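Let's start with one chain on its own, the form predicted on its own, as structure tokens.
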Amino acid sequence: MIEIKDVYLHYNNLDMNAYLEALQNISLTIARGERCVIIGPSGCGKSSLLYLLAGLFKPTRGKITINGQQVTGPREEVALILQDHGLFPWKTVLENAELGLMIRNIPRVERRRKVLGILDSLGIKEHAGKYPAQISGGQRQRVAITRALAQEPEILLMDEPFSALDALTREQLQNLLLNLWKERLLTLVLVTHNIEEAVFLGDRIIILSPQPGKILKIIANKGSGLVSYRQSREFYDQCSYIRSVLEGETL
């Protein structure tokens, strides 16, 4: 479904009067319905790779295709959830959640019906009239998920979506994400710096090197998505192995 072929990304750093190489020679294929997690050290280009998939950045070299079509900008079948939720503080929960549909000129009655239904399914419909500052971090993330799901995407891109949450809320939203993946037959690409989150959620785990980001290792992760996997010896062994790869102790 997604093909990344020989992709490089350079930034023009005006302060240093130089180009900085963020990503180097990235090639990867992601199948329809897969849960793919990207992990690596800070500054390795994880988020940049996600923004390339979203069509917000353009590669310096190489090509990205989705469903056989080259990515040249944002696409309707792709939704992106940002680390800071991307909510406007002056808009209510309902207004934030329906923003994507409003931009697409969906009639007000139709978009409110759809958004309220999703807010209800995620357990936050009663907060529809509140502002982001009046709800918790986990609830704000559910609003961001609602906004993305309302667009009925095929691909959901998530940039460290649970990093600012406490451990219990993070696990609850991880389980919620898995349920949504099953219900909606989504293709998930998630960036995280949390090893345990990567091992729990990812069918495949893509480990990037320090800047410039290159693919160090692609790990098949058969137990992912099962609640019982969290408590297993295999889960902890996989976490230890990934930590050793990130620390340069093994490949």
Contents of the next structure:
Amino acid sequence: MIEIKDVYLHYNNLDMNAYLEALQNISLTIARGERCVIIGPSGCGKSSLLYLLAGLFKPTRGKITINGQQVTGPREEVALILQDHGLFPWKTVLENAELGLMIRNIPRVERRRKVLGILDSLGIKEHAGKYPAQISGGQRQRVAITRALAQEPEILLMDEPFSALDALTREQLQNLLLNLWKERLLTLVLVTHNIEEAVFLGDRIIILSPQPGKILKIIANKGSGLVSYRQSREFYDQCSYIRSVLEGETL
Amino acid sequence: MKTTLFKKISSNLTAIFFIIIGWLVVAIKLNKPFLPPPQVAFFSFIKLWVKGILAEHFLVSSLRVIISVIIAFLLAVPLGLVLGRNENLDRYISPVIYVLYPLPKIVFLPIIVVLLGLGNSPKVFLITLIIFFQVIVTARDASKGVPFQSVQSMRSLNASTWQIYRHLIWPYCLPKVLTSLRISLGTAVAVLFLAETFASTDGIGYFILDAMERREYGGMYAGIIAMGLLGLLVYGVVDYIEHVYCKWQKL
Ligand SMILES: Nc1ncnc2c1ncn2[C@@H]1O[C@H](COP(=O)(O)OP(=O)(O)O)[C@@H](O)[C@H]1O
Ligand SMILES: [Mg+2]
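For comparison with the form predicted on its own, would you give the structure of this protein in the form predicted in complex with its partner chain?
And the full complex, kicking off with our chain again.
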């Protein structure tokens, strides 16, 4: 369980006394096994919020706890997937995927076995020896997912994971993610600016306001969780509702 | 891979061919003893090399360059990479570097000779100095430019500072560092020549000057050819290192 309580985040910008308020008074509880999607316009602090959850930054004010423990740094049970920069071009698919385990000094044989297993189940084992530049965007994202899953996380944080992909690939990966969530009993916190993605994936959707990011609305989205949801009437209604909330704020 | 190597060799041979033709034409037109035609130079090169005189001077000069490169690299790369990641340290050390970097290091030659004598150490010291400054500035700028997101991605995997250097900063900066090494090698070889003519009893620079003073023009050009080969050798080594460690760059 993740508890975010009265969290503020300020960035000190380079010119001495100017600072930027990125997040304002965020309070949110995310239950175990939930799929929580955070949506908001660009620059509203979505990535910043994920960084806080990943323990990479400390909130200026307020408190974040995971399973009752205050977050003070990166934790083993939390995996983070960044939009573009997760994979290193100088490492092969396999080396990229096993990086997390390597950092934890897991013996080579063990980490290879584990990572190759996941690469196989995600359908990219045959590319293990290639470099990121030699595979497609969708395949790269699968590698990033492999790296995160190899860590056997309880909580998976994703920052606009599919935004650079074409529509078809994006939907395939969204379906894949849903399956992984089910199989591995993950708690998912996913950031996006894509409304359809939010509605398809999130059983709860958090709408943030433009900078400084505050919680505008929290929407329960109980119909989600099945691949067939995408074709339903409910799905479209939910999308247009969220669009109206977002537009109401930006106009 | 084989075909690119083949292409490289054949383009190098073509270049050499044109240099020889140009040389031949100018030599015939001028018809002066100080510019013998290429075949004369080549014969005296082979003769002097087989005798061992030229080979010995070549070895001396090559070792001076190679040892300087290794020392400069081992000092400048770690220091530059760390400076790029530590603003506080950088603030104090960079001004020192900026004062010394643009100075033509050859101006120190007389002092260095007084302090270190006429052997290998003054030459190695001087060339090391030249390469050191070029490489440290590049390494620092490169490590400053490592994407913030990549660092965060490493941190989220709970990587130690050492692991961040090892898996991210070092491979990210290596191609740039090798480029700067290549740039500084040209200057280094030129300065080596000057140092070997100014205060020396061995090395190709000494060999060339000695032949010139004796008006032994065949020998002089044999020395010049050896100098060219020395350049080819050191560039070849850098290219090879790049080929092995930076394959991913060409994808
Ligand atoms: N490291 C940083 N230093 C200063 N300002 C930052 C930093 N990171 C983000 N910001 C600013 O904070 C705000 C929120 O950024 P971010 O969390 O990246 O938003 P989003 O992911 O929603 O686009 C933006 O105005 C951005 O310019
Ligand atoms: Mg963002």
